[in-house]
Amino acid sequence: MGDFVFAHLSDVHLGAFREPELRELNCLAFERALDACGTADFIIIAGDLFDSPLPDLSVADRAVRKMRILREQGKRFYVVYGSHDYSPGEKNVIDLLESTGLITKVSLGEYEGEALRLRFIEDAETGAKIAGMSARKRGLEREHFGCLDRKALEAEDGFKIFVFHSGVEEHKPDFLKGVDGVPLSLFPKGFDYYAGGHVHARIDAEEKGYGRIVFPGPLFAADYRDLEDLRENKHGFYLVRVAGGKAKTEFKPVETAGVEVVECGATGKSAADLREELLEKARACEAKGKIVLLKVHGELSSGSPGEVDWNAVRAAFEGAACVKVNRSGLSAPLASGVKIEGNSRREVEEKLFHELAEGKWDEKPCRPLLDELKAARPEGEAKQGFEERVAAKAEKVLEALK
């Protein structure tokens, strides 16, 4: 086996955002990452290539077109399911891509008694041997780690890569301290490179008896926290050069758009005052070409968050690539003297609607509207499709009021 190079990506989360501007930047990050893989013999994607088992077809088509170019150049893709693109008991987009020959799924194994025996995939051009574990929903893959036939994996010779999509208990960032990971003791020893995914932070560590344990972190972002992190830290992937059986990592940042965070406190202000202050901050912000993260928090002295006119505020950030508003910490004045009792949640909700309406508006449509908004997303349905479907049903309820 000679020297070679491979790329290690994870947590691409294509299709994660509902904002078209962020969806575009996410796709662009993936395309630019693949453009930077020119020296790589093969590419490992350690889970969550897509944000859903059944992503938006336009997003999937764009990704496939780019991957097809590299595949035609002779590069190979090795992929495990992530916790987002895994779907129990049914085919999903990762299965579809494998059936076309575009990718190779790494997680191949079967139970013999209580032992889970994984099979190695040998890359034909380099001789690298790849094994791994796909993720499950809610971290259930930990049970499978406990059943691994580690001795058989450890006995294999050659340059070995273990691909997985789980947090390692001993290498969790602070923001995951309360989340269970897989203990290092459940991993097979003696691999030359452990290609991790799922942890949205960059980690590159050596462990005695194991080898190099690496998490690239998100390629772009999947949520608001990732976007905040993007302001301070570069996101990207690793190029790994193997020479003399030793792996040397090089982090490759992927540039898309800068991030600007704007914060505003609402405590003691009316909704109209808050709107004016936000417009002033927007006009003073150098937003051109940037992702603006607007964080608004506190309790209004009067009015409601809905009276702020958020569309006008977004538009005031002139030239911004996208304005994403986080107002989860913003609240209206609490209603005083409202005490509701009932024998069921439904009865309490209906009494609350009646109390808040005070005879000034018709509370009857509130019940069907709330029912639509409380609907749970079915397993396997894309987040964007679910949100659009719920929004359409809610609009029908509101249309009936006209």
The other form holds:
Amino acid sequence: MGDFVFAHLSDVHLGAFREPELRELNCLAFERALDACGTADFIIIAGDLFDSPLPDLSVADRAVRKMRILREQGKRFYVVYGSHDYSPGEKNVIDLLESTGLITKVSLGEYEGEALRLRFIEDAETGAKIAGMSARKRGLEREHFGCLDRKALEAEDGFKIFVFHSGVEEHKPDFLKGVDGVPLSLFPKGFDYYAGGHVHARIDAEEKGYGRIVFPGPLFAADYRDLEDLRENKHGFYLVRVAGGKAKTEFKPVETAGVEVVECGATGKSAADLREELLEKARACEAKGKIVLLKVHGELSSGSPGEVDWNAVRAAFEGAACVKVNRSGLSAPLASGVKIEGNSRREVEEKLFHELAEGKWDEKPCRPLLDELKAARPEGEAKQGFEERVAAKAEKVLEALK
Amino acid sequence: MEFVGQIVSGAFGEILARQKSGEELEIGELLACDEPNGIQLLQVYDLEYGSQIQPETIELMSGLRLEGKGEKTSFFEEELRHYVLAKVKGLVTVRGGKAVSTKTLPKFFNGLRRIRDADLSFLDKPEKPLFLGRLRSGSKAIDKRIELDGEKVLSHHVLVPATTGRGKSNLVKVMLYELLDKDYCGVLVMDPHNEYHKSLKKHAKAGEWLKSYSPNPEGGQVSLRVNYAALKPWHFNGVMPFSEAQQQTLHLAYKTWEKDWITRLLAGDSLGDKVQDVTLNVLQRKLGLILDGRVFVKNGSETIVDDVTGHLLDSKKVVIDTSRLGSEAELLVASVFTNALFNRRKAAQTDKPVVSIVLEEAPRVLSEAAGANVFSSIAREGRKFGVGLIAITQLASLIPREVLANLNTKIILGNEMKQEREALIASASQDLSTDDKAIAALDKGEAIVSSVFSRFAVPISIPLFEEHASAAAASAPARKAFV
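Swap state to the form predicted in complex with its partner chain from the form predicted alone:
Next comes the full complex, and the chain you just saw is listed first.
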């Protein structure tokens, strides 16, 4: 096996934002990343290339055009589903791209009894052997990890890459505390490179007995937190040079737009006062070409958040690439809500039913009804059949009450 | 009516009943006495011989047989003249399907029969059950699950005292297996023999409810690594002894260097004139011994403490394999997680879900010699915050009386040491003063449950874990396909 280079991207989340400007920046980041893959023999995308299983076609079209150029140059794309672009039991954009020959899915395998045997894809030109595990919704891939025939994977020789889209329990960033990952002990040992996705943070760790475990983090951003992070940290991908069977990583930042965070407290201010203050902050901000994250929080003394002219505020950030307003922490003085405390989701749900019913209607059917309605669709079951089954069960609950 | 005995004399709590010939009563056997206003349930606690013949005559008859001068001699109507007398005590009276404390003697000369299922209808399944085993009458298991109110029992602490080989681990495995998918409680298990993970992962819902950590993880266990930054000076209380000067230095280092305090202490950094070099050197050596870089690490694993406490508050069962750790390192790991849990719970001002901490060789942290630490705090005031202990020990007598009294459920397995039995009897929630022999005679897998949450001290038979788990696993769902 000779020396070679591959690129490792993940969490591109094309189509993630509602704002056209952010969508554009996201596409731009992907195009620039592929432009920077010039020396790579192949490209690994460790899940969530798209933000949904069926993305906006204009976004998909643009991505496909760029990927095709690289494909025509002889570069190969190896992909696993992410938690966003996977859909149980249905074809999705990743399947479509594979049908065209643009990409190769590397999460191949089947159950033999209780053991899940994965198959390697061998990159014909470099000889690199790639196996992978796609994500499932709500971390259900952990169950498959638990059944992996690790010994068979470990016995394979050559330069091996394991592609996955899951957090690793031992390498979680602080913001993922309390969120389940997959324990390292469920991964096959002895791979030369573990190409991770799903964790929106850059991680490059050497793990004894395993090898290099790498997460590039998001290529651009998928949500507000990512955008905030972009202010402090460069986002991008890894270029991995393999020489003498050893992998050496180089992080390649992808430049898009700078990020400016503007915060404003609203407590004790009227809606009109807040508007004036926001306009003043906007005028003072050097926003040209930047993504502005406007964070407004607190309780207004009078008026409602709707009375602040948000369009005018946005426009006041002159030349900004995009102004994204986060006012989830902003409330009106008269805003009322139901405050529920509970130790489990179940308890909160039950208390909420009780609170909302106020004794005016029978809350008893809510619990069993919700239990039936929130059932997850099992893999392999068709959507229509599943919906019919759930509806029938829900009807049964209601009938039992008559 | 199939009587096995008849009340012939005695007093409250020490009734004497004659055993019917052909029947064989056992110590611990449960009997019922039908009364006009309900049923009294009684238990045999001692057995002795009775005879209508003068002792001198019996001794003479024995001599004739033994010395070959009258092998064929026998007593006329022997079954009437010789018998067994059983000492029995009232456990509870059942009236209208409800159990009340027994306050009367059963009718004199009344017949006693063995208990039937219908007598036990008052043993309802609580809403939040904690399964302990099956009801036992003598050495016979009865097909009646004994389940106490788990939320109450776990928050008011459990003691599992027994000598080696009496089935402590089996009992805890069965309890944890049954608790695994119950959403009313989280359980932190310090596992010094790395046996609970292997056992509990057989549960069909282990993937969802079981979280395991190990310094040598395999098959789904997470690496047990605690970042230095998670350590606080008070985590060492009860773990290893420090002099007053050393304690003050620990606190000063923490105040001065905050999350870097361990790293700086281990590096031998100076704290100025306030601390003598010799104190720093001793601390550096002591900490270096326990923080060996395998489990306690300088870099990485920043989320483990929050993860573990989060799992517990989410009613998960968390098993920590400490089999390759020294006693001090094991206690330090337990102390880190327990402190974090207890602080979170106190800050949250809630006591649900209840979280229980399983700790072997509990006197290490609960004895007077251990001093004040988070475990003794939990033993005293944990129930206010829904945090309890499942303390396992061979030597309950080392636990101070006031702490023993706070462990409100005791699952007493066999114990041949009189001193230990006395400590347990003295601190039990029911009067076990007549049960000394019964405790000594408990076989492997047999126990007596004394709890403020049960009407009487319940004799139980604990199923073998392997059989119990395989019976439950038979209905596990089929595996999904890989897509």
